[in-house]
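Okay, so here's just one chain, in structure tokens, the form predicted on its own.
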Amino acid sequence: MTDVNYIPSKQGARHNPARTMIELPAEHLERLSSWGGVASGMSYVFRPSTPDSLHEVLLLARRSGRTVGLRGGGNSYGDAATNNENIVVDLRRMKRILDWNPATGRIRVEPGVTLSDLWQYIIEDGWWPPVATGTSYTTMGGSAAMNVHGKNAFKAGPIGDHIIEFDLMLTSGETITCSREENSDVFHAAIGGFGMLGIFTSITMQMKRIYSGLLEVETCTRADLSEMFGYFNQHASESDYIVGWIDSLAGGKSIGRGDVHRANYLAPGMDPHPAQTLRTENQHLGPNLFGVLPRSVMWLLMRPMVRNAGMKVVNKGKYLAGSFSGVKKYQQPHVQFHFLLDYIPDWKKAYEPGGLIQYQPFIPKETAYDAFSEILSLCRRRGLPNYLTVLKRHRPDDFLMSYAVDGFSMAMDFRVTDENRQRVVWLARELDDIVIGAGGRFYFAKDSTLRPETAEAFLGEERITRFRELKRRCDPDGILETDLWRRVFG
């Protein structure tokens, strides 16, 4: 196979003029980027507000000979929500709460409802989303399509485990209802199927009952990766959430050192004022960091530090501050614990102009420690340490294109520049070999570098064949495509 740059450059894919039947309106032509900013291109963007107007876009795609990619909040780090020189359907205007039962916690929403919309709608009734990503700006449609997870993945699994049923519009315009009992094969493939089988028009989910707007939180530092794993193994059974931050620039005996945060829900009666702590105004992050610095300008202060020397100072300072503090226990609002990526708005701008990619492997518990040790060491040897490393614990699930394992994941943010772009690609290939050798998997919501042969190695030929058969059934003309689909499966 020839050497191909799998982190796309900032120009679009070539258009096949043989497919064009009618011209699309130029006023819909926009530049879209991956969330990490590494890839971008021009697409015809449509923003339907109803299922009927969504169907009209599908008809237009057929007449124009273009493919359709789906986009929610645009939070996928790579090219999962871009479709260069073709059509992109932005679903954020389809954001209605269709039904809510505060007695049972069952809710039915349109795909454009964000996690922020969701928690604000339900929290004062004593409910919380069962799975929360690191940002509150993900949409429910995108979350289902990627089968996202949170800091409680080891206990609650991915969002798909809490979806009861959904309505899926096929490219023919027909809408089918899918659940574990009805159209079960499509149900287990469309969740985590990255938008390639159909378009969610409604999603019914079960929320989590809570008795306080606060969580009991414990934080401490661990001196190396062995201690980090030991903490997870010791406390997983008694925690509702656990997440670790790793100082990836530390080497030698300190490799894998970092902070661990774990949290638990408050039991009934533990919060003397639940009506107050559950109010939305007592959950928001507020406009200033530490009550002084405007969050909106923090990315500018970060920018000079986003390089190896600067991040070494930042990471070491963070670790030492945690070490001096020792074990800390406190209560914290749900929003402040969960949405760490929202603390500094537009923080990704600190990585401009090149942007960033995230590499997140999922590795079984039996091989995770050795694999992650090797990964952290290799990144240092190649002179490409990642600047933000997050460790989580996971459990398996029964979805067709699952990334989950009974083990751990390690999400790593890499800065991309014109000078290091090809080196990052080569590093990703070396990391792929480590992950596959350890029996690991990959997550399409984060991926920017995966190759077809690597995808087949972790999914298996049989699983991919089953998915392709379902795609032919649900989308026989291949209308639904993205840059990710073409890169990995096309």
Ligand SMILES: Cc1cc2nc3c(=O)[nH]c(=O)nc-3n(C[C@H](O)[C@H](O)[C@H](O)COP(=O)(O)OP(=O)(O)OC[C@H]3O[C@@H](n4cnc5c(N)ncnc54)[C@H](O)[C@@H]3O)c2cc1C
The other form holds:
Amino acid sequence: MTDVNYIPSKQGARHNPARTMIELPAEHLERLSSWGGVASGMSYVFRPSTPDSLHEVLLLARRSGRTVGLRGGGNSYGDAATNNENIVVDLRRMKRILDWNPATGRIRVEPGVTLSDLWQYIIEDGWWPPVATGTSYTTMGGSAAMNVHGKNAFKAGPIGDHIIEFDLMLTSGETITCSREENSDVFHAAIGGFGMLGIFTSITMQMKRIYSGLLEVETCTRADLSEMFGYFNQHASESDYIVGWIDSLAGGKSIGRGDVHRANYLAPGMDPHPAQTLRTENQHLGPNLFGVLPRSVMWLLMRPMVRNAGMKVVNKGKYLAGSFSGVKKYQQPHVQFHFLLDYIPDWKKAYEPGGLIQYQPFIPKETAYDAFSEILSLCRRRGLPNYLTVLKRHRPDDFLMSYAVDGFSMAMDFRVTDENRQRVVWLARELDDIVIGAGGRFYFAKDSTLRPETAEAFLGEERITRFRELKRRCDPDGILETDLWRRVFG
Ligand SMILES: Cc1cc2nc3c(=O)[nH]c(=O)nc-3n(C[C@H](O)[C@H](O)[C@H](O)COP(=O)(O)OP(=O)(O)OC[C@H]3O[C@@H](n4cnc5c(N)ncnc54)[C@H](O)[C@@H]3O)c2cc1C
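Now that the form predicted on its own has been shown, please provide the structure of the form predicted in complex with the named molecule.
Below: every chain and molecule of the assembly, starting with the one above.
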């Protein structure tokens, strides 16, 4: 195979350099990186706090000939929220709750409201976000733009299925309201449209009613991938959430073994003290792990383990401990169940200096077992096992750039070093072939390696053409761009 550039990141301004009239202020230059830390670059960063100041940045972009990339919490693993040598609008200061109805659970928020802000605002009224990602640092704007999913994707679908309407600022400065009835084509394309059609300035969503701050959780181990799939198939209809954690360093007959966690909401009356369990302070993760170890230093302890030999020991230990305890049933606060990855703040630092990428294919249920078995074996054969592997069940949705299937996804974290960088890219190419061959799809929030031809293979030419037409309508001068857009669609 020939050498390839890993995440091409220096592609320069494309908006219209010939039109450059003013220089942007150098004090806005900042280094931004992908969440996984594998790619970084300099951008002019602006942090507007109102729609008017946001519009001013768009005008500045026109006057400077630079493109504009949008950024929420910067939690996309790859280059979806970076825009090297151009403008980046960080929307986290637009974070007001604009309207909340505790009787109906309908909420209207600005795009910079994080999932953490959201659950803390609504929980004591007996509501919970209908879709929760594995970290609570994501913003609602970034979540809508990627159409994120949670551990209940098979039942609740992605966040877009719970969005009632949104206001979208176009690059002209005009704001349009979109819903399933009004501007429906833009509604179905801007959700999951990775910030390429316009800027969400407000989002109205329906929250999920809950009757307790606790979930009924069941955990157990599964001896191989076939048992893992069997568990999902057997329990999906009677569960609100299911997630599988695979030990991807186990081979042979144990390939695909791991733990499964499933959870259900408590029905009305099951919790004798809902007013207490729904209090925010009874949800929070404490500052210490096991009561003694400060969570803030955990990433340092993880650091020596983040390599093949270390992860083999950790995964095996976790699996054996799980098998020994058998099926465990307990009640757990929502926050502790959902945001496991926030337990260890800054855990990605354990992967420094090279960083990590995630690869998350979505494969139809008919072909998923064979494809995931092949993927896990291939990673082992190439000496590049992934260190965190998460299995989820999904259902299809009706968004234009959808990644969803009636099937499964497997998210895999790969450590990147100077030594293995090229091999990781080659491996991703081989995995792409397996995924496309199995009728699978990809998710731009997690992507770092996709090529234009692979995107076309899973999205199809017709969808991409429709998306480009909408982009021309909403952003005729091509002002909105990111490094991801240039890499995959540029
Ligand atoms: C530890 C971890 C766990 C995760 N778990 C999950 C998971 O369980 N499920 C899942 O689906 N994802 C998951 N993700 C991915 C994450 O949810 C998505 O990448 C999400 O989009 C990040 O939100 P953000 O606010 O950080 O957005 P960013 O990463 O900053 O931006 C995401 C995209 O949104 C665009 N954008 C941002 N704001 C706006 C706006 N106001 N208007 C229009 N476009 C905008 C950006 O241009 C970019 O393309 C996880 C990520 C991490 C780091």
